[in-house]
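Only one chain comes next, encoded as structure tokens, the form predicted on its own.
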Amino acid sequence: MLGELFYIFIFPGFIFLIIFSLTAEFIDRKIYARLQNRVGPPWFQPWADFIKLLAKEDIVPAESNPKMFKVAPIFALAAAISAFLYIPLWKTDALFSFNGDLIVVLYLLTLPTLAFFIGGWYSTSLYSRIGSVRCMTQLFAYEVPLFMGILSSALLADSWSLKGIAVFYMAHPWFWLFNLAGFSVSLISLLGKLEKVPFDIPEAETEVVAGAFTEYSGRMLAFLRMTLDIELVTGSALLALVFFPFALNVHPALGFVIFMIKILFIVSLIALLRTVVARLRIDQMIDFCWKFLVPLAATQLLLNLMLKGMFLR
């Protein structure tokens, strides 16, 4: 019971995640800056926004539901909290390994942008309504190639464990080649749940404030931010362990090493993928999302189905 409290509150549970969590958004930041020839932020400015955000007043609009605004960002930052301790680190086991939660972790990413929009909507700010509505309909564009590029991966390892497709992708280690098209896709539509740029449509700036956390201050605003970094890292965590699951049944510390190379890896294409890329419109990423991100990630199912059939009878 205590070495699973460990697990959960410590390491690499909660603490050690908020920890990780604002260290990847400082090399997201940076990577981000440094590619547009600027200095960018100091290393402990992920730090000093979150504990500046901490001591600062929670204001409630006067129209809002209080209940639902406040309960909103912690049921974000719990699901995404929740998802990290089902991705196994440096074994193939995770604190919670059961087979099907892949389908659990998939899910319990979808509840922060559900929060999001609750906690917009209700704030009732024309503003968070709009970016409320945006954070909704982007989720129906990028969740079907998310989930199609992930589950081909686990089709051809034939379980919905992510403890499964690690073993299996470790005894057949050349078969993740076939699937750097789904990890393209899973890598762009994590763009869009991030709501990063070119996805960062919900939260545009100059267009609808903040979005959904335009009326957010405070500690709310801190656990909403929090949630973001958090998804960043377990969006990483998951797309690391499902097409490249080398390296885990080796030392603890040294595949803890490379596990955490891997999530910085997947970050640094994030910063870089968001740097080369403009902004779209609401209507041009759901078309980008149903006309070439969907195809692809249904052509690499249909190879799963064909290298399934031929190799794994």
Contents of the next structure:
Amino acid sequence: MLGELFYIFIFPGFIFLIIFSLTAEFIDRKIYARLQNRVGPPWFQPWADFIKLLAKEDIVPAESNPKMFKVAPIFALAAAISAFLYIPLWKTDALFSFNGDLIVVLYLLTLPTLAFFIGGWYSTSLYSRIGSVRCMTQLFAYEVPLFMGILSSALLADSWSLKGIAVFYMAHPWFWLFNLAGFSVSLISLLGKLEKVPFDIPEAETEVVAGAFTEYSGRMLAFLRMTLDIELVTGSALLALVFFPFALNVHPALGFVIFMIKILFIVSLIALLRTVVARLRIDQMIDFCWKFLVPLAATQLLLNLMLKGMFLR
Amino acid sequence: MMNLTKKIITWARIKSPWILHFNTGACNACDIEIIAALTPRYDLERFGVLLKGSPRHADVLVCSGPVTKQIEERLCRIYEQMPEPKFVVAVGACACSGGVNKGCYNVAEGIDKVIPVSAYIPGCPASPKAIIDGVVKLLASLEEKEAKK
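One more: the block was the form predicted on its own; return the form predicted in complex with its partner chain.
Up next: the whole complex, starting with the chain shown before.
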């Protein structure tokens, strides 16, 4: 009982996750700045932002529905944090594992988007409403290729639990090389989930101020930003486990370090992608997802089915 | 314990000033200089400064221009939409005292006639270096104020 509480609240749960996700945000921002030939923020910048927002005044707009407005950020944060607990970090076994937890993690990563929608919708400001509707429109575009990309890897492993996937790829090394197309599809879809450039259409600051977050201030804004950071880490961890499943059966400490490096590698790929591209329009984004990402993910599925028939009978 | 918490919060406020840029009737010269200060050449993110679109997210309201009669009401509204603690910086001669518009029938002659101002940055237009210097001095004064308490 005590051990489980330790896992949930301290390591690798709540406190570790907060420290790690703020570090990931720093690395993301620093790489972004360095690629633009800037010096970039100091290492404590995400901490200063977070603490400052926690200490600021909370404003609830008179027009809004206060209950939904206040609950949405906490709901989003809780969903993002609990998704992390199902991901194996230093061995093939996760803290909490059952058959089908891959679907649960994907579902928990979808919940923050829904919470952003609800929060934005009930703040009853025009900008928030446009932003939250864009959030949902975008969800229908990137969610399908993301699921197809990740599930194609799971299909090859013949298991819908993250533990099963890890065990399969440990037993069949180098099979992950076949999944690289699925990895690129999932990485690009993940950009949409994290609302980063080129898919930052919901919070496009030149058009809709800050999208669904427009009316949020103080502590609730801090929670929303923290949710996005934790989604960044959890999404990267999920991709790292599903698409780069190697070195999971070495010494736990070494395995943990290698896994952290894999996560930070994916975070830096995301930072690179958001530097080199510009924001798309919402219709261009949906066209791109359905015309290019989904067929690519379908090809990956087909490839994995063929591989399964040829090698894994 | 309370003292330490207060110190950490003051530190965080000084290290992370998010700004909101608002044109209160300027001729656009000061606005161009403010934008120039935010470009990679001067890189204000070194000091944690980020430009925010929403007044709800901002800590520092950066105003340029003598407040025209039309914009006076809107300036008050934007100021009231910002969460506490908030600061106002007046950029340029017009924003400080009315500048060349002093004596005109349609201006309030300075931001401080409408809302409280924490820092004045003179210049016509104020150069990006002056703007950065002004913001840094504002933050330093915060630290001093906190030390005196």
